[in-house]
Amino acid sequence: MIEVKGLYKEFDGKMVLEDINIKFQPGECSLIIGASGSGKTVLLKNLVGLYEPTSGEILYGGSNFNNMKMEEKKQFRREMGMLFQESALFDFATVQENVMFPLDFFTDWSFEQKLERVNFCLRRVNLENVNNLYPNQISGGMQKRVGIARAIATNPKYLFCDEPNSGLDPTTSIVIDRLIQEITREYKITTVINTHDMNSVMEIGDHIGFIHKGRLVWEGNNKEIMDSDCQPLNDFVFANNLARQLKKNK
């Protein structure tokens, strides 16, 4: 579980999060959604460890995130699994050198380990024989499949997602929602992403959370989104399906 408890974090002096708490539980896909510029990719910065709260605490486990001394972060970040919005795949390195990667970094497995580890988990996202091809040689689609094989590969407690759909037709989209949401569920993961997609919020939206303007307003599941009785939620709610009805529509 990770607890967020009274989080604020400013910059040059303009408070971007105010008085932020909440959980993220084992075995649930919990989305952060907002507005541009409302907060939400500051604040999984904050929990990976890529800012540092202004106050507050991020508690893994009931650790102090941000007490541990740079090695035990260092560590602990074999715990953590990335899905970057773009998929962050190096354009130099074959899919399997790639998956790869954070095995060579986070443990001192011999190359036949890693090789094992590295085609299970190409196996679990449904790719096979793609290990020597390039990022510029599989779709969109697949490129983030990769992207989840190496986010998976050190067998994380915690998986963070950066606008996991961005750049993707709605029915990758959910290919790759339900993916994540099945892989959450096997291994029991803490899955926090952060997206503006509302299908996701719809699909696998077990946790939600809403931040406007700095300030977590709302919390629920995607079961009770369309019942709040919280305006800037709903404001937020009918102009994306609004937006995504018109697409359609064209």
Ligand SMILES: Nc1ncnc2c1ncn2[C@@H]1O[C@H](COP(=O)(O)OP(=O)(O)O)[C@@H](O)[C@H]1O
The other form holds:
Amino acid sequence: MIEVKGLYKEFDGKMVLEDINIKFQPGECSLIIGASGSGKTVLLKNLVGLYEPTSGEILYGGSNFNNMKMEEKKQFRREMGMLFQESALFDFATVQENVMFPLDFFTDWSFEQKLERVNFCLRRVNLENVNNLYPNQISGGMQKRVGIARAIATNPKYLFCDEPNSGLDPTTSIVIDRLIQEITREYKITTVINTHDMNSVMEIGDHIGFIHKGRLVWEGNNKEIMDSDCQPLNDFVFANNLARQLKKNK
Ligand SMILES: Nc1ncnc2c1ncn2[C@@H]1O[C@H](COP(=O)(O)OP(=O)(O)O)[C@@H](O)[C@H]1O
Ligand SMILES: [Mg+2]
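Next, report the structure of the form predicted together with the ligand; the form predicted alone has already been given.
Let us now look at the entire complex, which starts with that chain.
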């Protein structure tokens, strides 16, 4: 479990996140939704330790990353899988090398052991016979699956995804969403996904936190979201949901 307590983050006196309190449970996809610029990426970067909170704390299974010693930090990093836009695949490396990278970094396994794990992860995301291809030789949806295979290579407890559907068509997006959800449930991973895609919200939103101007202003699930009386949330949902919009205008 991850517990965020009274988290504030500011840059040069500008408050970007204010008093965020939320818990993320294992085996569940938690979606962080909100308009562009609302603070989703900054929150995720605090969760993975790329940014340090201005105040407040983040507890992972009860421990605070910022208080850990160097060796503990490294061990802990191994437990985090990431699917970030910036940490896209290395285009100079093959699919196999991409997925093996975290194993090279975090383990002292033999090449054969690593290869076995790589192949297991590739099979898990329904990719076979692509080991020796380069990222630019496979489709965008396949690239995302390689990214997921790489993120789960070290068998992480936590998985963080920043806009995993960006650049994908709606059908491929749903395939990726479902894959992340399946893996999350199967391995009891605590998964946090940033998105502004309402399809994802309806598809896999068992737990949703809505951020508006740096504050968490609503929390619930995809069944409750349509009936909320939170105005900024409704503005966000309706702006994203053409069907509802059309229905409303009838
Ligand atoms: N490193 C940074 N330094 C200063 N401001 C930042 C930095 N990163 C993000 N911000 C600001 O924080 C706000 C939230 O950004 P972000 O979390 O990227 O939004 P989102 O992911 O919801 O679109 C924006 O106003 C952005 O300009
Ligand atoms: Mg973002």
